[in-house]
Amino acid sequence: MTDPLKVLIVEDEALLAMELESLVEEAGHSVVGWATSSAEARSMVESTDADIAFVDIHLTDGPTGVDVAHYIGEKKRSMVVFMTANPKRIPDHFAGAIGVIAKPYTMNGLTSALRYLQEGVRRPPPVSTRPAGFTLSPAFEAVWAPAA
């Protein structure tokens, strides 16, 4: 068994959050944050130990989840997943993500993508098969997904 995910949240929507919140430890997992705008989250950041951040792409400080993508990559503290409704708004090269989760997502969805995450994260990669709602970035399909 590997080791469960340590997982921050960034959604300003609190009832999605905790929501949120309450399918991450069902399925195991730890949830060791949660902000709902960039300076929350770059705060977050700095004082937590996540493995992977599900990021909404717009905060309570305006469409602001992609700074706070870019902001996590350059720390190398964690992996980005956005969680979004409107996957348009997200950069063709991701903002260095690990990729996206649409909104609304299913319980069995989001287990599923955690477990192909937590492959993923603890011993890449992945061997499940990708969840229906997860789309990975293009960076992580070559690695993660690579053509047969």
Given for the second form:
Amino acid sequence: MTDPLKVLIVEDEALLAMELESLVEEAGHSVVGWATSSAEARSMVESTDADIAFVDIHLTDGPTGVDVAHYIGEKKRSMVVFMTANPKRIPDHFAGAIGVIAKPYTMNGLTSALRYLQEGVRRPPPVSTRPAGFTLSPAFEAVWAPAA
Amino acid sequence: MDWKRTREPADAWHMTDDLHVEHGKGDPFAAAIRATRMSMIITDPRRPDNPIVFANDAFLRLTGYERHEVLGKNCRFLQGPKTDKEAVGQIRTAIEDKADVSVDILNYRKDGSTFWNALYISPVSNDKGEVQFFFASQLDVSDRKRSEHRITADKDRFEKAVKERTAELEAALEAQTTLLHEVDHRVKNNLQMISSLIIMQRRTIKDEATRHSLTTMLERIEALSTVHRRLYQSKDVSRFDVSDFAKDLVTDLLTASGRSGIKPKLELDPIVISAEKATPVALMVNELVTNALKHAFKEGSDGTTAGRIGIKMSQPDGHFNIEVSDDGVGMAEANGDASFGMRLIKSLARQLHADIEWRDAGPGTKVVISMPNEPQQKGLSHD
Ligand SMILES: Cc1cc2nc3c(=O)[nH]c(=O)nc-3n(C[C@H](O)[C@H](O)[C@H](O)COP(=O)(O)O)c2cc1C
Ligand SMILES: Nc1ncnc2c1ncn2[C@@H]1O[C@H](COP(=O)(O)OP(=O)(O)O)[C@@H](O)[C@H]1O
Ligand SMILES: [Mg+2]
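Any chance you could show the form predicted in complex with its partner chain after that form predicted alone?
Okay, now the whole complex, with that chain kicking things off.
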């Protein structure tokens, strides 16, 4: 068995963060922090040792999710997956993120994405099929899912 | 008129004026030039400042001067403060170069009123190529200039109006696009919240039947979520790729069921429907696939279930056909005519003007739906 993931949740909507936390824990992983703004997210990146951060684009201080992803990328602390209802806001280069889970996701879609990401983070490239609603960034597409 | 052939002495025109009619008498050219309605003059470049030596009556009528007032003067007395300096310069250069020139220039009459003069000047040389005279004709083109100005003004006004309107429309479109994105964003977030609420509620429930109800409800909401996720992924938000949707839905439901023994069989031609049909079609397909998953397959003695669920989508003619099939127990024992799932399927079919039929597939069930649909773009269909 591969090690479970330590997850940082960056999401302004309490209900969604709560539910995401439950799903992450049901899948056997742990949540190390929940941030609702970009400032909170930055300080949590410093104080936690998350493997992966789920980052919403729209936070309490505006559309700052992309900045948060940039910041995490510079610190090289953890990997980033965007989680947004507005995937068109993500820049082409994805700010270094692995990809995006488009909202609204299904419960199974999220569970499958967690499994896929666990494989990808712990023992890349992932072996299970990429779940519907999950899109890889061009950079990760080249490494995790090279065209046959 | 071939001026170069003239054999008259250099000051012949001067004499024509000075000596009144005698000298030109019998000369049909001179008579014609005197009488024509076209204003004409001749200047003598060998005299200081190239003065007028002949002017016909039409020139005097046009400018309002007496003959004695113009003879011996350079033509620039016709110019005034509003005359374009560049046009004057153009004439000066042409005269220096002994070349023809044609310009529209603003001139002033004796009474101070202005007119647009379509001026044409050309040098007249003798056999040795020496310039003897300059000949000029003047035409009052004030009317033409006025309408030219009006047209340019109209055009400018029109262009300005078009530019303003375009800017307004672009701003409106941008506002609308922003609004659409905003609404789309909220709809998706709200759908996510609804599913989250159901999932959280379900965790607290012990009763199996109630949990089951909530699961069915979650499946329906998630089918709607999948529609919305897919709807705004395409560039054209009014079209919906139903085959891509079906693939997502079936994969999702199958993995969620955790029954790896049930294999999907997908035969999906790329088919596009209008956005308003997306939700009813999605809900219908969701009901049929979840029914097959729930009711068709019996658990084997080893505790696993094996089987196949097929979805076929095609549009061989004007009708969009959906087939959802399984190789399970069949529906002979079903008495679910009054059940909610069946009623939902039938109502959605009515909304879509679809024919729906349950067939015994021996083994299993095959549900065949056929509904009118708009023609598909060429090159998309597989058949
Ligand atoms: C034959 C002839 C006819 C001319 N007719 C006019 C005329 O009708 N209106 C006008 O403004 N200038 C007319 N000119 C131009 C002026 O006489 C003069 O050449 C012009 O103003 C440029 O010279 P300047 O810069 O010394 O004034 C005519 C010139 C020539 C040679
Ligand atoms: N593919 C199928 N195979 C076998 N039985 C089916 C199938 N689809 C529907 N049924 C039967 O029809 C009944 C009515 O279905 P439905 O109205 O969707 O209610 P529900 O799914 O809540 O039981 C089901 O209870 C089941 O007995
Ligand atoms: Mg049912």
